[in-house]
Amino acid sequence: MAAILVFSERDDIAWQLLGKAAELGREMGLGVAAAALGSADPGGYANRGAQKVYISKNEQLKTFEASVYAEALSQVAKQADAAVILIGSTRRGKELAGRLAQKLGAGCISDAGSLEVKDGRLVCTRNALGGATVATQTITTELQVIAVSPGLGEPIESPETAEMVEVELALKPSAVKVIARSEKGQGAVDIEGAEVLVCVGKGFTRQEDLKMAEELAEVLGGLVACTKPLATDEKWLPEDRVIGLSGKSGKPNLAICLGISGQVQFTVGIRDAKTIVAVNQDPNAFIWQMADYGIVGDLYEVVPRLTAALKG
(Lines of atoms letter the chains of each structure in order from A and count residues from 1; the text may use other names and numbers.)
(Lines give C-alpha, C1' and ligand atoms only; values in the text may rest on other atoms or scores of the structure.)
Protein backbone atom coordinates (compact mmCIF):
# COMPACT_ATOMS: atom_id res chain seq x y z
CA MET A 1 0.00 0.00 0.00
CA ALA A 2 1.22 3.48 -0.84
CA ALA A 3 2.11 5.48 2.24
CA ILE A 4 2.54 8.80 3.94
CA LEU A 5 6.17 8.94 4.99
CA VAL A 6 7.03 11.02 8.05
CA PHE A 7 10.39 12.48 8.98
CA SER A 8 11.69 15.10 11.35
CA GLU A 9 15.15 15.43 12.86
CA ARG A 10 13.29 16.20 16.08
CA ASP A 11 11.42 13.28 17.64
CA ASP A 12 8.72 15.45 19.23
CA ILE A 13 7.82 16.92 15.84
CA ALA A 14 7.93 13.51 14.15
CA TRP A 15 5.38 12.29 16.74
CA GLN A 16 3.06 15.21 15.96
CA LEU A 17 3.38 14.45 12.26
CA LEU A 18 2.59 10.79 12.85
CA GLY A 19 -0.64 11.84 14.60
CA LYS A 20 -1.55 13.99 11.62
CA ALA A 21 -0.49 11.28 9.13
CA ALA A 22 -2.74 8.72 10.85
CA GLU A 23 -5.71 11.03 10.37
CA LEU A 24 -4.86 11.83 6.74
CA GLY A 25 -3.99 8.22 5.96
CA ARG A 26 -7.44 7.05 7.01
CA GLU A 27 -9.11 9.58 4.74
CA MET A 28 -6.82 9.01 1.77
CA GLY A 29 -6.41 5.25 2.05
CA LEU A 30 -2.68 5.47 2.64
CA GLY A 31 -0.48 3.66 5.11
CA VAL A 32 1.68 5.51 7.64
CA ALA A 33 5.44 5.05 7.61
CA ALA A 34 8.24 6.75 9.50
CA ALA A 35 11.92 7.12 8.69
CA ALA A 36 14.13 6.58 11.74
CA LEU A 37 17.50 7.82 10.53
CA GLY A 38 20.72 8.10 12.47
CA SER A 39 20.14 8.30 16.20
CA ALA A 40 16.30 8.50 16.01
CA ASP A 41 14.47 6.03 18.26
CA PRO A 42 12.45 3.65 16.03
CA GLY A 43 10.44 2.31 18.99
CA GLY A 44 9.07 5.78 19.72
CA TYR A 45 7.63 5.93 16.21
CA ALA A 46 6.17 2.44 16.40
CA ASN A 47 4.24 3.45 19.53
CA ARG A 48 2.88 6.60 17.98
CA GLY A 49 1.06 5.54 14.87
CA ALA A 50 3.68 4.35 12.38
CA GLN A 51 2.69 1.08 10.71
CA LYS A 52 6.14 0.68 9.22
CA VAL A 53 9.37 2.14 10.50
CA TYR A 54 12.30 2.32 8.11
CA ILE A 55 15.52 2.24 10.06
CA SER A 56 19.03 3.14 9.02
CA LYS A 57 22.03 3.70 11.22
CA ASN A 58 24.30 4.35 8.25
CA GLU A 59 27.55 6.02 9.32
CA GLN A 60 26.80 9.12 7.15
CA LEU A 61 23.60 9.82 9.09
CA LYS A 62 25.36 10.40 12.41
CA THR A 63 24.96 14.14 12.15
CA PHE A 64 22.19 15.84 10.23
CA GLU A 65 23.29 17.28 6.89
CA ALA A 66 20.52 18.13 4.46
CA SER A 67 22.00 16.79 1.22
CA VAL A 68 22.87 13.43 2.79
CA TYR A 69 19.52 13.17 4.56
CA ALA A 70 17.74 14.11 1.31
CA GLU A 71 19.51 11.26 -0.46
CA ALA A 72 18.66 8.87 2.38
CA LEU A 73 15.00 9.89 2.42
CA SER A 74 14.69 9.64 -1.35
CA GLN A 75 15.85 6.02 -1.10
CA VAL A 76 13.49 5.29 1.79
CA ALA A 77 10.61 7.00 -0.06
CA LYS A 78 11.00 4.59 -2.98
CA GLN A 79 11.02 1.54 -0.72
CA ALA A 80 8.05 2.83 1.24
CA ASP A 81 6.12 3.67 -1.95
CA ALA A 82 5.55 7.14 -0.52
CA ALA A 83 2.79 9.26 -2.06
CA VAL A 84 3.17 12.03 0.51
CA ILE A 85 6.22 12.96 2.56
CA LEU A 86 5.63 15.05 5.68
CA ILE A 87 8.63 16.83 7.16
CA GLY A 88 8.82 19.07 10.22
CA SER A 89 9.21 22.66 9.00
CA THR A 90 12.19 23.61 11.13
CA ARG A 91 15.08 25.40 9.43
CA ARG A 92 16.82 22.07 8.87
CA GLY A 93 13.54 20.51 7.78
CA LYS A 94 12.86 23.20 5.21
CA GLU A 95 16.23 22.88 3.54
CA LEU A 96 15.82 19.12 3.53
CA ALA A 97 12.34 19.37 2.00
CA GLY A 98 13.54 21.55 -0.88
CA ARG A 99 16.47 19.36 -1.72
CA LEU A 100 14.43 16.16 -1.43
CA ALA A 101 11.57 17.52 -3.56
CA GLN A 102 14.01 18.49 -6.31
CA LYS A 103 15.60 15.03 -6.20
CA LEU A 104 12.24 13.33 -6.52
CA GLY A 105 10.72 15.76 -9.04
CA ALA A 106 8.03 16.63 -6.53
CA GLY A 107 6.17 19.82 -5.70
CA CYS A 108 6.84 21.11 -2.22
CA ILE A 109 5.05 23.39 0.20
CA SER A 110 6.91 24.62 3.27
CA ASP A 111 5.60 26.14 6.51
CA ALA A 112 2.19 24.56 5.97
CA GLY A 113 -0.02 25.93 8.74
CA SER A 114 -2.91 23.57 8.08
CA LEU A 115 -3.33 20.37 6.18
CA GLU A 116 -6.58 18.62 5.28
CA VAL A 117 -8.15 16.36 2.70
CA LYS A 118 -10.70 17.89 0.34
CA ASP A 119 -12.13 15.85 -2.54
CA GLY A 120 -9.37 13.32 -2.09
CA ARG A 121 -6.59 15.92 -2.39
CA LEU A 122 -4.36 17.34 0.30
CA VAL A 123 -4.99 21.04 0.78
CA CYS A 124 -2.50 23.21 2.66
CA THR A 125 -2.51 26.79 3.84
CA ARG A 126 0.60 28.91 4.22
CA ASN A 127 1.37 32.57 4.69
CA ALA A 128 1.94 34.51 1.49
CA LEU A 129 2.97 38.05 0.58
CA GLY A 130 5.17 38.24 3.65
CA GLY A 131 2.23 37.31 5.88
CA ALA A 132 -0.31 39.78 4.48
CA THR A 133 -2.39 36.90 3.09
CA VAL A 134 -2.96 33.20 3.57
CA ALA A 135 -2.70 31.08 0.44
CA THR A 136 -4.64 27.84 0.11
CA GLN A 137 -2.67 25.48 -2.12
CA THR A 138 -2.46 21.96 -3.47
CA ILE A 139 0.50 20.15 -4.96
CA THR A 140 -0.14 18.77 -8.44
CA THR A 141 2.74 16.31 -8.76
CA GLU A 142 2.11 12.65 -8.01
CA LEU A 143 4.49 12.70 -5.09
CA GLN A 144 3.98 15.54 -2.62
CA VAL A 145 6.51 16.91 -0.16
CA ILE A 146 5.06 19.04 2.62
CA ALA A 147 7.04 20.73 5.38
CA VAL A 148 4.55 21.20 8.20
CA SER A 149 4.81 23.92 10.86
CA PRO A 150 5.71 22.47 14.26
CA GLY A 151 2.71 22.05 16.56
CA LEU A 152 0.20 21.15 13.87
CA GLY A 153 -0.49 17.50 14.74
CA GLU A 154 -1.24 15.81 18.07
CA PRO A 155 0.83 12.78 19.02
CA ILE A 156 -1.23 9.58 19.39
CA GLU A 157 -0.58 6.25 21.06
CA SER A 158 -0.78 3.10 19.00
CA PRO A 159 -0.76 -0.31 20.65
CA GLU A 160 -0.49 -2.23 17.36
CA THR A 161 2.92 -3.54 16.53
CA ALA A 162 4.65 -1.79 13.69
CA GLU A 163 6.75 -3.54 11.12
CA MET A 164 10.41 -2.61 11.57
CA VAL A 165 12.36 -2.51 8.30
CA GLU A 166 16.14 -2.17 8.35
CA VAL A 167 17.21 -0.47 5.13
CA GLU A 168 20.56 -0.50 3.37
CA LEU A 169 21.29 2.95 2.04
CA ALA A 170 24.03 3.96 -0.38
CA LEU A 171 25.27 7.33 0.91
CA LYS A 172 28.29 9.46 0.16
CA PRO A 173 29.92 11.57 2.85
CA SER A 174 28.87 15.22 2.98
CA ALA A 175 31.14 17.93 1.60
CA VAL A 176 30.09 20.15 4.50
CA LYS A 177 32.15 19.69 7.66
CA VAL A 178 30.67 20.66 11.00
CA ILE A 179 33.39 22.30 13.11
CA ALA A 180 31.43 23.39 16.15
CA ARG A 181 27.94 23.60 17.52
CA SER A 182 26.66 25.74 20.36
CA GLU A 183 23.19 25.25 21.75
CA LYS A 184 21.11 28.40 22.12
CA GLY A 185 19.87 27.20 25.48
CA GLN A 186 16.71 29.26 25.26
CA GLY A 187 14.44 29.28 28.26
CA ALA A 188 11.25 27.26 28.14
CA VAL A 189 9.09 30.33 27.58
CA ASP A 190 5.77 29.54 25.95
CA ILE A 191 4.97 32.62 23.90
CA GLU A 192 2.50 30.66 21.82
CA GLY A 193 0.43 29.64 24.82
CA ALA A 194 0.48 32.97 26.69
CA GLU A 195 -2.81 34.70 27.59
CA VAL A 196 -1.23 38.13 27.62
CA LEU A 197 1.74 39.25 25.53
CA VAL A 198 3.60 42.51 25.94
CA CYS A 199 5.44 42.92 22.62
CA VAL A 200 8.38 45.28 22.39
CA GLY A 201 9.92 46.84 19.29
CA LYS A 202 12.59 49.27 18.19
CA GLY A 203 10.80 52.13 19.91
CA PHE A 204 12.91 51.06 22.89
CA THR A 205 16.33 52.62 22.71
CA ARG A 206 18.26 50.73 25.38
CA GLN A 207 18.14 47.16 26.65
CA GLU A 208 17.71 48.32 30.28
CA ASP A 209 14.47 50.03 29.32
CA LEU A 210 12.84 46.69 28.60
CA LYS A 211 12.35 46.55 32.36
CA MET A 212 9.32 48.79 31.82
CA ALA A 213 7.78 46.15 29.59
CA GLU A 214 8.60 43.41 32.07
CA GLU A 215 6.86 45.31 34.85
CA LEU A 216 3.80 45.81 32.69
CA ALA A 217 3.80 42.11 31.77
CA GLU A 218 4.08 41.18 35.42
CA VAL A 219 1.08 43.31 36.41
CA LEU A 220 -0.94 41.66 33.64
CA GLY A 221 0.33 38.16 34.29
CA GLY A 222 1.80 37.99 30.78
CA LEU A 223 5.05 37.42 28.94
CA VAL A 224 7.35 39.75 27.04
CA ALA A 225 7.79 39.02 23.33
CA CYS A 226 9.55 41.12 20.68
CA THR A 227 9.98 42.04 17.05
CA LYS A 228 12.74 40.37 15.09
CA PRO A 229 15.35 43.17 15.10
CA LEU A 230 15.34 43.26 18.91
CA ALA A 231 16.45 39.64 19.01
CA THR A 232 18.54 39.13 15.88
CA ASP A 233 20.19 42.57 15.55
CA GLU A 234 20.24 43.98 19.09
CA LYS A 235 20.32 40.59 20.83
CA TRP A 236 18.37 42.08 23.76
CA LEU A 237 16.06 39.08 23.98
CA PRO A 238 16.50 35.46 22.88
CA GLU A 239 15.18 34.51 19.44
CA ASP A 240 12.44 32.31 20.89
CA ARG A 241 10.67 35.56 21.90
CA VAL A 242 10.26 36.76 18.31
CA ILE A 243 6.71 37.09 17.06
CA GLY A 244 6.02 36.93 13.33
CA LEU A 245 6.66 35.29 9.99
CA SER A 246 10.09 33.98 10.93
CA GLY A 247 9.24 33.72 14.61
CA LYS A 248 6.24 32.47 16.57
CA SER A 249 2.52 33.05 16.50
CA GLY A 250 0.50 33.78 19.59
CA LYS A 251 -3.23 33.62 20.30
CA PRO A 252 -3.40 35.76 23.44
CA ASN A 253 -6.51 37.42 24.81
CA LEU A 254 -4.54 40.61 24.99
CA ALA A 255 -1.46 41.73 23.04
CA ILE A 256 0.13 45.08 23.86
CA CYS A 257 2.52 46.38 21.19
CA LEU A 258 5.01 48.96 22.41
CA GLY A 259 7.12 50.91 19.90
CA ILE A 260 6.33 48.56 17.03
CA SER A 261 5.69 49.88 13.52
CA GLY A 262 3.39 46.99 12.58
CA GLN A 263 4.83 45.57 9.38
CA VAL A 264 3.07 42.46 8.10
CA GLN A 265 5.98 40.17 8.92
CA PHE A 266 5.36 41.02 12.56
CA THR A 267 1.57 41.39 12.66
CA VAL A 268 1.07 37.94 11.08
CA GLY A 269 2.20 36.54 14.43
CA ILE A 270 -0.37 38.38 16.56
CA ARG A 271 -3.33 38.67 14.26
CA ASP A 272 -5.13 35.90 16.15
CA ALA A 273 -5.01 37.92 19.37
CA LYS A 274 -8.46 38.75 20.70
CA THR A 275 -7.61 42.34 21.57
CA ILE A 276 -4.61 44.35 20.39
CA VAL A 277 -3.43 47.51 22.12
CA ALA A 278 -0.62 49.65 20.70
CA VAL A 279 1.53 52.51 21.93
CA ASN A 280 3.43 54.38 19.23
CA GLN A 281 4.45 57.99 18.78
CA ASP A 282 3.85 57.99 15.03
CA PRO A 283 0.22 58.86 14.22
CA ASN A 284 0.63 57.19 10.81
CA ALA A 285 2.16 53.90 11.97
CA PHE A 286 0.86 50.73 10.29
CA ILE A 287 0.15 49.23 13.69
CA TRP A 288 -3.00 51.37 14.09
CA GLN A 289 -4.71 49.29 11.40
CA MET A 290 -4.27 46.25 13.61
CA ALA A 291 -5.14 47.87 16.93
CA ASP A 292 -8.37 47.76 18.89
CA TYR A 293 -7.06 50.46 21.20
CA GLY A 294 -4.08 52.71 20.82
CA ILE A 295 -2.32 55.54 22.52
CA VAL A 296 -0.40 57.91 20.29
CA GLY A 297 2.52 58.93 22.41
CA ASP A 298 6.01 58.33 23.74
CA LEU A 299 6.15 54.86 25.25
CA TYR A 300 8.67 56.12 27.78
CA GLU A 301 5.89 58.24 29.27
CA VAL A 302 2.88 56.06 28.53
CA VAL A 303 4.14 52.68 29.75
CA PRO A 304 4.97 53.73 33.34
CA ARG A 305 1.57 55.45 33.54
CA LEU A 306 -0.20 52.41 32.21
CA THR A 307 1.58 50.11 34.65
CA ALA A 308 0.75 52.44 37.54
CA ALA A 309 -2.90 52.69 36.49
CA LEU A 310 -3.21 48.91 36.28
CA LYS A 311 -1.63 48.49 39.69
CA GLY A 312 -4.40 50.79 40.91
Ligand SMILES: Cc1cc2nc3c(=O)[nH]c(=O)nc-3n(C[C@H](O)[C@H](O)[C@H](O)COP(=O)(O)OP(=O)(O)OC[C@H]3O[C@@H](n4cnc5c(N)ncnc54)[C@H](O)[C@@H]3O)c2cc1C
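Got the form predicted together with the named molecule; could you also share the form predicted on its own?
There are no partners or other molecules in what follows, just the one chain.
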Protein backbone atom coordinates (compact mmCIF):
# COMPACT_ATOMS: atom_id res chain seq x y z
CA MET A 1 0.00 0.00 0.00
CA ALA A 2 1.36 3.43 -0.95
CA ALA A 3 2.10 5.63 2.04
CA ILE A 4 2.76 9.09 3.37
CA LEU A 5 6.28 9.05 4.83
CA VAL A 6 7.14 11.50 7.62
CA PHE A 7 10.54 12.70 8.80
CA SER A 8 12.02 15.46 10.91
CA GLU A 9 15.33 15.62 12.74
CA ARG A 10 13.23 16.83 15.69
CA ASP A 11 10.96 14.19 17.20
CA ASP A 12 8.35 16.70 18.38
CA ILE A 13 7.89 18.05 14.85
CA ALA A 14 7.81 14.55 13.37
CA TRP A 15 4.98 13.66 15.77
CA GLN A 16 3.06 16.77 14.68
CA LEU A 17 3.47 15.68 11.07
CA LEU A 18 2.29 12.17 11.88
CA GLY A 19 -0.95 13.63 13.22
CA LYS A 20 -1.46 15.52 9.96
CA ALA A 21 -0.39 12.53 7.88
CA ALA A 22 -2.98 10.32 9.59
CA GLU A 23 -5.68 12.83 8.65
CA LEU A 24 -4.50 13.14 5.04
CA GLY A 25 -3.99 9.40 4.71
CA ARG A 26 -7.63 8.71 5.50
CA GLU A 27 -8.73 11.15 2.80
CA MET A 28 -6.26 9.97 0.18
CA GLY A 29 -6.39 6.24 0.88
CA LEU A 30 -2.72 6.11 1.84
CA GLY A 31 -0.94 4.41 4.69
CA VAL A 32 1.26 6.34 7.13
CA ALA A 33 4.91 5.62 7.87
CA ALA A 34 7.67 7.40 9.75
CA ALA A 35 11.44 7.43 9.36
CA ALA A 36 12.88 7.68 12.88
CA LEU A 37 16.42 8.03 11.59
CA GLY A 38 18.86 9.39 14.12
CA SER A 39 16.11 9.66 16.74
CA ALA A 40 17.03 9.37 20.40
CA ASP A 41 13.52 8.02 21.07
CA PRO A 42 12.38 5.77 18.20
CA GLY A 43 10.00 4.01 20.58
CA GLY A 44 8.12 7.29 20.97
CA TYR A 45 6.85 6.87 17.40
CA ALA A 46 5.04 3.60 18.13
CA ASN A 47 1.58 5.02 18.91
CA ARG A 48 1.60 8.27 16.92
CA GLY A 49 -0.58 7.16 13.99
CA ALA A 50 1.95 5.36 11.78
CA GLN A 51 1.54 1.79 10.61
CA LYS A 52 5.30 1.39 10.16
CA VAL A 53 8.31 3.12 11.69
CA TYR A 54 11.64 2.72 9.90
CA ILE A 55 14.77 2.72 12.04
CA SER A 56 18.45 2.15 11.31
CA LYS A 57 21.64 1.61 13.27
CA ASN A 58 23.83 2.98 10.49
CA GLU A 59 26.77 4.90 11.96
CA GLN A 60 26.49 7.63 9.29
CA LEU A 61 23.20 8.78 10.86
CA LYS A 62 24.62 9.64 14.26
CA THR A 63 25.11 13.25 13.20
CA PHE A 64 22.84 15.10 10.79
CA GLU A 65 24.33 15.90 7.40
CA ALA A 66 21.82 16.74 4.70
CA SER A 67 23.38 14.79 1.82
CA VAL A 68 23.68 11.61 3.91
CA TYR A 69 20.13 11.90 5.23
CA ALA A 70 18.80 12.59 1.73
CA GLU A 71 20.33 9.34 0.53
CA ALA A 72 19.01 7.47 3.58
CA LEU A 73 15.48 8.81 3.12
CA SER A 74 15.51 8.05 -0.59
CA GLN A 75 16.18 4.41 0.26
CA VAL A 76 13.53 4.35 2.98
CA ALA A 77 11.01 6.03 0.65
CA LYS A 78 11.40 3.25 -1.91
CA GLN A 79 10.96 0.56 0.72
CA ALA A 80 7.90 2.34 2.16
CA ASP A 81 6.37 2.86 -1.32
CA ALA A 82 6.02 6.53 -0.44
CA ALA A 83 3.71 8.66 -2.58
CA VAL A 84 4.07 11.74 -0.35
CA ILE A 85 7.01 12.64 1.88
CA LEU A 86 6.40 15.22 4.61
CA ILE A 87 9.46 16.84 6.20
CA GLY A 88 9.58 19.39 9.00
CA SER A 89 10.42 22.76 7.44
CA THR A 90 13.24 23.62 9.82
CA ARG A 91 16.50 25.05 8.49
CA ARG A 92 17.85 21.54 8.12
CA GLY A 93 14.56 20.22 6.83
CA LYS A 94 14.32 22.74 3.99
CA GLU A 95 17.77 21.81 2.74
CA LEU A 96 16.98 18.13 3.10
CA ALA A 97 13.69 18.41 1.20
CA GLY A 98 15.36 19.92 -1.86
CA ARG A 99 18.16 17.36 -1.89
CA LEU A 100 15.73 14.47 -1.44
CA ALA A 101 13.40 15.69 -4.19
CA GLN A 102 16.34 15.94 -6.59
CA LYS A 103 17.41 12.39 -5.79
CA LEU A 104 13.90 11.01 -6.33
CA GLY A 105 12.99 13.16 -9.32
CA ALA A 106 10.07 14.56 -7.34
CA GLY A 107 8.40 17.94 -7.15
CA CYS A 108 9.07 19.89 -3.96
CA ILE A 109 7.38 22.62 -1.94
CA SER A 110 8.95 24.16 1.16
CA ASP A 111 7.44 26.15 4.03
CA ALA A 112 3.94 24.83 3.40
CA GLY A 113 1.60 26.63 5.80
CA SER A 114 -1.41 24.41 5.16
CA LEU A 115 -2.20 21.05 3.58
CA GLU A 116 -5.58 19.80 2.43
CA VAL A 117 -7.05 17.41 -0.08
CA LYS A 118 -9.13 18.88 -2.91
CA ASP A 119 -10.52 16.71 -5.70
CA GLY A 120 -8.12 13.97 -4.69
CA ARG A 121 -5.06 16.23 -4.94
CA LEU A 122 -2.88 17.54 -2.15
CA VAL A 123 -3.02 21.36 -2.08
CA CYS A 124 -0.55 23.54 -0.17
CA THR A 125 -0.45 27.20 0.72
CA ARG A 126 2.75 29.15 1.37
CA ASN A 127 3.91 32.74 1.63
CA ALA A 128 4.78 34.41 -1.67
CA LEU A 129 6.11 37.77 -2.84
CA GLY A 130 8.04 38.36 0.35
CA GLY A 131 5.06 37.42 2.52
CA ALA A 132 2.77 40.00 0.90
CA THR A 133 0.41 37.28 -0.32
CA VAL A 134 -0.33 33.58 0.05
CA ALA A 135 0.09 31.24 -2.93
CA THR A 136 -1.86 28.01 -3.43
CA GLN A 137 0.29 25.31 -5.01
CA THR A 138 0.14 21.65 -5.99
CA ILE A 139 2.83 19.21 -7.12
CA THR A 140 2.17 17.41 -10.38
CA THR A 141 4.83 14.69 -10.14
CA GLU A 142 3.80 11.23 -9.00
CA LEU A 143 6.00 11.50 -5.90
CA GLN A 144 5.71 14.63 -3.78
CA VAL A 145 8.15 16.08 -1.25
CA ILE A 146 6.72 18.78 1.01
CA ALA A 147 8.51 20.63 3.79
CA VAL A 148 5.79 21.61 6.27
CA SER A 149 5.99 24.53 8.69
CA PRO A 150 6.17 23.41 12.34
CA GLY A 151 2.88 23.59 14.21
CA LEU A 152 0.66 22.64 11.28
CA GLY A 153 -0.34 19.29 12.76
CA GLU A 154 -1.14 18.07 16.26
CA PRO A 155 0.44 14.95 17.79
CA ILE A 156 -2.03 12.12 18.29
CA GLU A 157 -2.10 8.99 20.42
CA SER A 158 -3.17 5.97 18.43
CA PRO A 159 -4.40 2.70 19.96
CA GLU A 160 -2.56 0.86 17.19
CA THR A 161 1.12 0.13 17.69
CA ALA A 162 3.30 0.63 14.65
CA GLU A 163 5.50 -2.10 13.25
CA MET A 164 9.16 -1.22 13.84
CA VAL A 165 11.13 -1.99 10.70
CA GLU A 166 14.93 -1.98 10.86
CA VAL A 167 16.41 -1.11 7.48
CA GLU A 168 19.87 -1.75 6.10
CA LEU A 169 21.09 1.42 4.41
CA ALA A 170 24.00 1.69 2.00
CA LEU A 171 25.43 5.11 2.86
CA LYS A 172 28.73 6.69 1.92
CA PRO A 173 30.60 8.80 4.47
CA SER A 174 29.77 12.47 4.29
CA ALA A 175 32.05 14.71 2.25
CA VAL A 176 31.59 17.33 4.98
CA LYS A 177 34.08 17.22 7.84
CA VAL A 178 32.90 18.63 11.17
CA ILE A 179 35.72 20.58 12.78
CA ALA A 180 33.96 21.67 15.96
CA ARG A 181 30.53 21.67 17.50
CA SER A 182 28.99 24.01 20.09
CA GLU A 183 25.70 23.88 21.94
CA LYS A 184 23.10 26.60 21.64
CA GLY A 185 23.26 29.16 24.41
CA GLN A 186 20.95 29.10 27.39
CA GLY A 187 18.85 31.78 25.69
CA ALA A 188 17.60 29.31 23.04
CA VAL A 189 13.81 29.12 23.23
CA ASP A 190 10.90 27.50 21.41
CA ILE A 191 9.27 30.52 19.78
CA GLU A 192 7.16 28.39 17.45
CA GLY A 193 5.52 26.48 20.29
CA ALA A 194 4.89 29.39 22.67
CA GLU A 195 1.29 30.14 23.65
CA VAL A 196 2.13 33.76 24.50
CA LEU A 197 4.65 35.93 22.65
CA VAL A 198 5.73 39.42 23.64
CA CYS A 199 7.31 40.82 20.48
CA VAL A 200 9.64 43.80 20.62
CA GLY A 201 10.66 46.19 17.86
CA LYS A 202 12.58 49.37 17.20
CA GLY A 203 10.31 51.37 19.48
CA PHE A 204 12.76 50.31 22.20
CA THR A 205 15.69 52.71 22.24
CA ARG A 206 18.09 50.84 24.56
CA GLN A 207 18.87 47.16 25.10
CA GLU A 208 18.41 47.40 28.86
CA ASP A 209 14.84 48.59 28.29
CA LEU A 210 13.93 45.12 27.00
CA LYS A 211 13.63 44.17 30.65
CA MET A 212 10.14 45.72 30.52
CA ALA A 213 9.13 43.21 27.86
CA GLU A 214 10.73 40.35 29.77
CA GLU A 215 8.77 41.24 32.90
CA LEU A 216 5.52 41.38 30.92
CA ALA A 217 6.27 38.02 29.30
CA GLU A 218 7.04 36.50 32.70
CA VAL A 219 3.72 37.65 34.13
CA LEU A 220 1.89 36.14 31.16
CA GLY A 221 3.92 32.92 31.12
CA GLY A 222 5.22 33.73 27.64
CA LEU A 223 8.42 34.36 25.70
CA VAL A 224 10.06 37.44 24.26
CA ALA A 225 10.50 37.51 20.47
CA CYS A 226 11.75 40.32 18.25
CA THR A 227 11.86 41.85 14.80
CA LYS A 228 14.91 41.11 12.67
CA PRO A 229 16.81 44.41 13.23
CA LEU A 230 16.97 43.90 16.99
CA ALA A 231 18.79 40.61 16.49
CA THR A 232 20.84 41.10 13.33
CA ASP A 233 21.62 44.83 13.50
CA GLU A 234 21.52 45.75 17.18
CA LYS A 235 22.52 42.29 18.48
CA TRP A 236 20.23 42.81 21.46
CA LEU A 237 18.68 39.33 21.22
CA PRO A 238 19.82 36.05 19.60
CA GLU A 239 18.60 35.26 16.09
CA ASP A 240 16.45 32.36 17.29
CA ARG A 241 14.13 35.03 18.74
CA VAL A 242 13.35 36.58 15.34
CA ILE A 243 9.73 36.40 14.20
CA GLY A 244 8.84 36.89 10.56
CA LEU A 245 9.91 36.08 7.05
CA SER A 246 13.59 35.84 8.00
CA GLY A 247 12.91 34.02 11.25
CA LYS A 248 10.24 31.83 12.76
CA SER A 249 6.46 31.70 12.67
CA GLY A 250 4.31 31.22 15.72
CA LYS A 251 0.67 30.43 16.38
CA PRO A 252 0.30 31.74 19.93
CA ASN A 253 -2.98 32.30 21.69
CA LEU A 254 -1.76 35.83 22.38
CA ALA A 255 0.82 38.00 20.62
CA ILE A 256 1.68 41.40 22.10
CA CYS A 257 3.56 43.69 19.71
CA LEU A 258 5.51 46.48 21.39
CA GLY A 259 6.98 49.30 19.31
CA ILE A 260 6.59 47.39 16.04
CA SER A 261 5.46 49.20 12.89
CA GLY A 262 3.90 46.09 11.37
CA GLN A 263 5.73 45.61 8.07
CA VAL A 264 4.79 42.40 6.28
CA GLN A 265 8.26 40.90 6.84
CA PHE A 266 7.34 40.70 10.53
CA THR A 267 3.59 40.13 10.45
CA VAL A 268 3.80 36.92 8.40
CA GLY A 269 5.29 35.35 11.53
CA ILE A 270 2.34 36.10 13.83
CA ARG A 271 -0.70 36.48 11.60
CA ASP A 272 -1.98 33.08 12.76
CA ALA A 273 -2.06 34.21 16.41
CA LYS A 274 -5.53 33.95 17.93
CA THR A 275 -5.34 37.42 19.47
CA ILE A 276 -2.96 40.25 18.56
CA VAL A 277 -2.45 43.25 20.84
CA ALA A 278 -0.32 46.22 19.81
CA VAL A 279 1.23 49.19 21.60
CA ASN A 280 2.55 51.91 19.29
CA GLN A 281 2.60 55.69 19.43
CA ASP A 282 2.05 56.03 15.66
CA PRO A 283 -1.72 56.03 14.95
CA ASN A 284 -0.99 55.26 11.29
CA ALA A 285 1.30 52.26 11.85
CA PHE A 286 0.65 49.19 9.68
CA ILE A 287 0.31 47.04 12.80
CA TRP A 288 -3.21 48.39 13.37
CA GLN A 289 -4.37 46.63 10.20
CA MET A 290 -4.05 43.25 11.90
CA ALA A 291 -4.25 44.04 15.63
CA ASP A 292 -7.38 42.90 17.48
CA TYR A 293 -6.72 45.35 20.30
CA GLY A 294 -4.32 48.24 20.57
CA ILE A 295 -3.13 51.22 22.57
CA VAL A 296 -1.83 54.31 20.81
CA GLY A 297 0.75 55.51 23.28
CA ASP A 298 4.34 55.48 24.49
CA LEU A 299 5.36 51.90 25.30
CA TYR A 300 7.62 53.25 28.06
CA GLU A 301 4.48 54.41 29.86
CA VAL A 302 2.05 51.69 28.79
CA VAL A 303 4.07 48.51 29.37
CA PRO A 304 4.97 49.09 33.06
CA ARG A 305 1.36 49.98 33.82
CA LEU A 306 0.10 46.94 31.95
CA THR A 307 2.52 44.67 33.80
CA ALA A 308 1.52 46.18 37.16
CA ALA A 309 -2.16 45.68 36.38
CA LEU A 310 -1.61 42.02 35.47
CA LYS A 311 0.30 41.43 38.68
CA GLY A 312 -2.75 42.78 40.50
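Note that this is a predicted model, so its numbers are computed, not measured. Residue numbers count along the first chain shown, from 1. So that the term is clear: the rigid core is the largest set of C-alpha atoms that superpose within 1.5 Å between two forms.
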Post core alignment: residue 138 C-alpha displaced by 2 Å or more between these two forms
no
Large Cα shift (2 Å or above) at residue 13 between these two forms, core-fitted:
no
